[in-house]
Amino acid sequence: MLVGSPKVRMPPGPRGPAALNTLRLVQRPVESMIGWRRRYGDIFTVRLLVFGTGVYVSDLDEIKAMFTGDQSSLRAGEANAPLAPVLGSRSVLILDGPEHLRQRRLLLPPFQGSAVERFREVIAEVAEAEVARWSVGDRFRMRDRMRELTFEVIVRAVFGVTDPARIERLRSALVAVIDSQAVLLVPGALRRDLGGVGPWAAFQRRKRAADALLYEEIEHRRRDDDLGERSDVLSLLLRARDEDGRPLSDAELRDELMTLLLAGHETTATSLAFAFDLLPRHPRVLARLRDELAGGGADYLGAVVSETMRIRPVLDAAERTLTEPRTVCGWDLPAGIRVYPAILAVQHRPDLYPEPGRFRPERFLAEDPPPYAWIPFGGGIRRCIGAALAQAEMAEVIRTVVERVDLEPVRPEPEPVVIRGITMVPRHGTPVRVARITG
């Protein structure tokens, strides 16, 4: 049976047009999502543009079914699917099945353990050189000095590109087309070139000029005579053979390379000026952290890192696209819905995280949260990939940060809440001024 059939009865949720429904979901995301499931419980329907009618669960057991079960009728690739004009087709976040596995185990071994923490090595010469460069008195935008700092690290770690008229190049590029997200919102049908003129053909060209920097670097890694001792993630991937023997074509290289300046680069930037947000405005939080970094202790940073996650995922949800009818908490549901594991609703259910508006990073000490209670990357295969690397170069970030300087919000009240292409973010951007040099 067809969603949008009359006779398929769906969860209850937001009776309001499509349109309507995402007006409220981009403008006050959290709001959205925290009172959608007060009022509609653990799984909920919500009707949305572009993405169509989609379910939303925040039921521990079921999202563990989702993410660790079976995942033959459960396509996460397919769900992805808007983000095909940025990343490409031969992304790991498009594909499915046996195509997605094969990505993945290239993938993996360039973001794990002691790899992981030889990078820790760059991100702090990245955040220490960013944070020198700081005056008593300067006003800027937190976000947008993290994406920078967030953009070198994957630059120099991820394509191993360290000559700064080469990253700047690739800065301008490769930001162009991130900054484009907005594009992926226009339907399909006004996906259209309209003469060279329009917003998509503006995207396409800022694309093709990207995919021409994204080759020349491949090529230029391959001819490199040091190739097999570099120990960057372009260099890791030109070496890797999957079961057959077979590398990673071109094609595919610029498309993971894609996904993981996306996905390493933007949300980790986000994340960080979340962290800036909330930091200045519990100085009780900010005073332990200190004590405790003074001491040599890592602990309560890592659990900064952790609530900062909770509180503000950079992704309200993560995604499946049914195919083949499933039920969910008790609902017969068709196939060819999406349904969505609701990391934002999760991550503030009142049962799981008591006073989850408050920002408490000791709330990770006491004890670790329930399995699937804790989820901004998501879970099961589809896991990120670069997980470990995000919360490394967080940690290193605000590590350097409170080290250095005391920071102040120069707009009063907590920065509102927004989704900007598929990322939830800072409205204003974290606008901060640097009151005190401390180190």
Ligand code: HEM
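What would you give as the form predicted in complex with protoporphyrin IX containing FE (HEM), now that the form predicted on its own is on the page?
Single chain only below; no partners, no other molecules.
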């Protein structure tokens, strides 16, 4: 069976051309996904530019099967291959199969819940320093402030760097590489040095500069007398051994550091920007959050984080490519197509979340949602490695900000959600004004 062959019957979905579907999805992802699911049900097909034909699934049993069942006919790394020039070919995001599992097993321990608790102090310190720089009347885009903050958290918690000059050097070199992702659209034939001119050559120069710093950090840490006692992620990775007793090579370490930085900082910053769009527009939620924090409780804070990620997930869907035909919700899908566990559509299902469009953190206090109904971090052997860190970071930053300042949205309307690159973001970056310093 081949995609596009007349014999293949695909689940119904929007009939428009790929360009129109893509435009709708990019400009109004929330409305499009919810509307398509309402119209076509728990499985629907969408043709998109660049990504091709894909099938979105919001049936919980099918999602569970995709996340936790036999993975031999599902590929997740393949879809990230365009990021290889930035991340490197040994990145956990790019690999599939046994090589992916080896990297993942080495990377996971420093990100497990108990290990992440150690980073709360670093996060709170970075957040307090950020808020201390704000004055009444300041206006800024929260997403910009949060990008700087999450970057610093990654560099301190993951790389273990605390010297401000070194953080700044790393920041400018790494941001230069990450921000040049547009260069990845340069077609293969033009990916040449061309005598040192052109966008590809400039990208390669920025990458060499960033790599030199990363290798310097790796070398510096390897020689650190305290390596055995240090708890930052790089030190833990330097000490890690796989089942055969092999450590990560320097090249693998470089690729994973870049991966953690890329996967971990924008996503968390965007999620925080959504939180700070929602909170000031829901005064009752904000008041309850402050009350509970003042009383020493943190349950409601956790619920605010969960509800923000439910109503405004950063990724509209996880992604798997079928290497063999597979039956999903009764449809025989051909090899080669992409199947998307539909994070956004699932998290807006009215049968799972009554009044799904309302921001109501209380819903997470009464009971946990059913398995696979809350999946902002994906699932199974590809589940986000940084999930515990991201949630701790969101909670600590939200706590610090609401305890210290009153923020006012600059725009009267809630932020429209749009897709930029592959993530959903608040269109204007959540512009806010500092109305009052309270703590």
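Each form is matched to the other, and the largest set of C-alpha atoms that superpose within 1.5 Å is called the rigid core. Only a predicted model underlies this, so the values are computations on that prediction, with no experimental measurement involved. Positions refer to the first chain, counted from 1.
Asks: Does residue 219 move appreciably between the two forms, meaning a CA displacement of 2 Å or more on the superposed rigid core?
Replies: Yes; that C-alpha moves by at least 2 Å between the two forms.
Asks: After superposition on the rigid core, does the Cα atom of residue 149 shift by at least 2 Å between the two forms?
Replies: No, shifts by less than 2 Å.
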